[in-house]
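In structure tokens, one chain follows: the form predicted alone.
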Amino acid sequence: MEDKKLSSWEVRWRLYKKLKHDLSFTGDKIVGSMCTYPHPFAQRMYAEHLQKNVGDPGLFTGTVQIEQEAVRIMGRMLSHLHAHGAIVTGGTEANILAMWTAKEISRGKKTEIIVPEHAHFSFDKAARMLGCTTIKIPCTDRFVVDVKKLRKKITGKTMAIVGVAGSTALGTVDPIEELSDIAHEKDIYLHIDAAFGGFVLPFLSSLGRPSPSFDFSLPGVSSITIDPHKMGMSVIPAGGILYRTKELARTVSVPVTYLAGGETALPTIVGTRSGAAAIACWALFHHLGLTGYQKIIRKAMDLTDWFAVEVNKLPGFTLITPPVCNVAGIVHERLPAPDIAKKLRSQGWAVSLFNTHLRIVLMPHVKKHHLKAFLKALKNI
């Protein structure tokens, strides 16, 4: 902070030039980010109400309406109409909570979560918060956990099994069929983090395409994550958590006494929480329906249709694994991953990098003559 005051303009002149590096979701070069360009209905709805705050449920219970409406719309999307949760600040915080959970519930006593390898990072966060030992299952060559491996690793000390439907690497979808059955079998607590395909699996059936099961269909099922400000195409951060029952939702809510609008209990990790992402979302879910979801889902996984052909055009390129979501993972025959990423990100594009291969992410920002410029810069590589 400067003694002296500054104009408006000359903040904004500053901003700008601090900020002019920054790779935008508009332009062409972001083609490896699972987050886009939020919705503009969505903003609106979200910069029109950013004083509400759901962290103090008592002075904005209009807003704690529509943020409930809000879980059971992602609920009904998920084959449950009275599911129970909240949006939080993302995938991160979701998952962390579904652990938390399972933990209270053990009352403390179980301290290993099962996860796939392809498990998200926030997992191990979970762990380290709470104490507890993630014990990782190697995937298929299929690039889903191997079942037969996770079953083995079940002991008296699982806390928690984790399934992923929409995985952060390649888009695959775990056997969550059969999760749910060793879950179900066992009465283990199994938690779906499905912060990317939860906006794009429902959907696939409708558009005549496999469409695995993964949600509350499946009776072993205990808590979901889903993000909003992904496929949703809402404002960051919107994440969501959603719980099969309103006992789990409870589970750790905390007391708070002193809140302007009286006594509650936050069921979250943080306690300043923003209403307007809950609004946003609860307002873009009206506002585009089944339909224009479907109509998104669409586009993005033709796209990534007419990609994975273009791809394997190029000499010595190909995917590594048919797309299940709207995700392709490109390797070479020769080339190593991190030297193709190393060039490409030379040229401004941003692009997301694992061991064995480049993830492209086809967002709805992602448009065909942004790829056909990519595939030219793969091609020069």
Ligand SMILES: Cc1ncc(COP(=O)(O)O)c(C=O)c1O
Contents of the next structure:
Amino acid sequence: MEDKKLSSWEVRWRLYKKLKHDLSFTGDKIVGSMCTYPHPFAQRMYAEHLQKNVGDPGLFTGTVQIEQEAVRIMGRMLSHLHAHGAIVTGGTEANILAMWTAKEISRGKKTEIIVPEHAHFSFDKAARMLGCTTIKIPCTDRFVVDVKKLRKKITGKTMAIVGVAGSTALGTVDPIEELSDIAHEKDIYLHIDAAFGGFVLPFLSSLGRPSPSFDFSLPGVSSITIDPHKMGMSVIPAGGILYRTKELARTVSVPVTYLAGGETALPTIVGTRSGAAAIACWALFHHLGLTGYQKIIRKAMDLTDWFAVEVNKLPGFTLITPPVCNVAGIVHERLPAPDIAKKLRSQGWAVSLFNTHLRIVLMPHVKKHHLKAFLKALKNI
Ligand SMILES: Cc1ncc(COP(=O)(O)O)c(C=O)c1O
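The form predicted together with the named molecule is what I need now, so please give it after the form predicted alone.
So here's everything in the complex, that chain up top.
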């Protein structure tokens, strides 16, 4: 902080200069992110409720109710009428909470988390925080976890199994039905990471597309991560952790007596929490409704289909696997992915790089004319 006070104009000017090199979702270069330009209505609702602290439930009783209603709405999308949980900062926090819950249920006796090799890095973070280890299971040639190999790794120390519904790298969906059978049979905690797919997969069958089962309709599923700040189009930060039962949702709660709102129990990692994010989610869910989301997903999937055809037309380039969600993995028959990424990034394209491929995410802010320019850049490589 400086001694001298600055006028608001001066502060804004300094900010402008510092931020002018940030990319924007309203620009044309972010084609590899799983976030998007938050819906303007969600932004407005967020801005109007910045003072709400859902971490002090006694002070903000209405906000707590809104948060629980937002959780219920997502639960219904995931085939559960009475889901419990919280709106958190994102998929990372939701996944950490789920693993913490699994550890508490095992009374700290079990320490191995079985994850597909394509699982998000948040499970490694969770394992380190909790003094656990992740056992990584290879994927099949269809880029989903190899269930036979996974079964062989289950031991008395297995604390949780993780399935991914909409993988970070390719948007693929693990065989969750089979994982649910295993979890049910062996009484193991099964967490589904649908941070990305949670707002895509529930709409696919109504669009006449293959729609893999992944949600609470499968009896072995204990909890699900689903992120409103990805395909839910809500504000950043807004993630969701949903549990099958109230008891599960309260497993990591700690009683707190000092809060001005009175005695309570907090079920999340952080104390003070953005009520505005929960309100923005609730408002947007009601404003768009299922038909609004269906329209958004239809557009994204139609664009994904078009993009897949166009990539396959480019000499040497193909998609590594047919897209399930609005995520496309691009490979070249000769050029390594890091070389392609380097060239594209030097031209300003914000693409995601994985070991074997480039990831393009056809988020709502990505339009056909952006992709046409991107395909041209790809061709020139
Ligand atoms: C499948 C999956 N899970 C979790 C996360 C983490 O989400 P966040 O960045 O909101 O913490 C991501 C991020 O892309 C993801 O793709």
